[in-house]
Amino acid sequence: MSEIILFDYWRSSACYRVRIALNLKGIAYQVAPTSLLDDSTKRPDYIAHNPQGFVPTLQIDGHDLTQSLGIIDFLDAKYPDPPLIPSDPLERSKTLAQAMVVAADIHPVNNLRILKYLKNEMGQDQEAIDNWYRHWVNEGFKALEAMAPDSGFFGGDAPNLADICLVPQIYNGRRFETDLTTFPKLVRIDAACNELAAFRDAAPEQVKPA
């Protein structure tokens, strides 16, 4: 098997998700640090691998995989233990819906390129940008809190895709000083996940380049 390479920006929540999934499955990989701050992802040599110019990109089995949920779905199919997405159709639908509250609703309007656009093209000050960020986190977390179980992980006794999406968003919510007191179930799940080495070792502080 050829070497697995993750094009990774340490602070990207999408990369964070993939790092967690790789760790949970015990998959060895090499990191290719890829900054979002210096337009590294816009260079022609990177665009050749990821036409969107985003991170992450996972090079595996001679293929360039993009989009964190697509990458995790591939990993779950190729390395089925432990499962991250249920095989039962109903449970699979529920898990994907929970994960997409973060990956499709909160994250896309709050990622770095959107925040930079608000600042540079729309002329918004930092306070307005931070309020924007917190607003969309709160909107998504209200729904996700209602979906969250009263005990255990979203995945029951073990984390699943929804937990993998939650933890990086909680991390960034705290970074933007989001009040999480009205989301006790999400905070509890985040704490339980971070008891696991797979989550702790994927945290931005653990992978930040020296």
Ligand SMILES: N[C@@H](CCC(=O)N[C@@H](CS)C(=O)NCC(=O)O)C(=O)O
The other form holds:
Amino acid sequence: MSEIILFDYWRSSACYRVRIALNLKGIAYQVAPTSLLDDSTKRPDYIAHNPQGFVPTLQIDGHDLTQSLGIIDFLDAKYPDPPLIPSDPLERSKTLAQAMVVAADIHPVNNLRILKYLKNEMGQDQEAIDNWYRHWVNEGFKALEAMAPDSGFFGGDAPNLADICLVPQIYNGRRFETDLTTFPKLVRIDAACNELAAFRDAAPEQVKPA
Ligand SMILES: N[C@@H](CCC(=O)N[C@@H](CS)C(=O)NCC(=O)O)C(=O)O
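Would you mind generating the form predicted together with the ligand now that we have the form predicted alone?
Entire complex below, previous chain first.
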């Protein structure tokens, strides 16, 4: 089998999701550090791998896979143990809904390119941008808290795709000093996930290039 390569930026929450999934499944991979600070992802040689010019890209079996949830879905189909997306139709739908609160509703409006646009094109100052960020985290987390279980992980006894999406979003929420006190279940699940080496080893500070 050829080497698996993750085009990764240490602080990207979409990359963080994929790192967690790879670790949970015990899949060995190499990192191709890809900075978001120097327009590396906008150069033609990178666009050839990822037409959107985003990270992550996972190179595997001679293919370039993009979109963190698409990548994790592929990994789950190819390496089914442990499962990250339930096979039962009802549980699968619930897990995707929980994951998408973060991946489809919170993250896209708080992405680096959106924050840069607010600053450079809309002339917003840092305080307004930080308030924007916290507002959308709050909106999403209010709903996700209501969807969260009273004990265990979103996945029950073991983490699943929803937990994988939650942890990077909590990490970034804290970076922007979001008040998480009204989301006790989410904070509890985040802490439980971070008891696991697969989550801890995927954390930005653990993978930040020297
Ligand atoms: N929905 C995509 C989002 C990917 C994405 O937006 N990645 C960010 C980093 S977290 C990025 O590459 N941003 C570059 C840019 O905004 O130009 C996924 O889940 O993979």
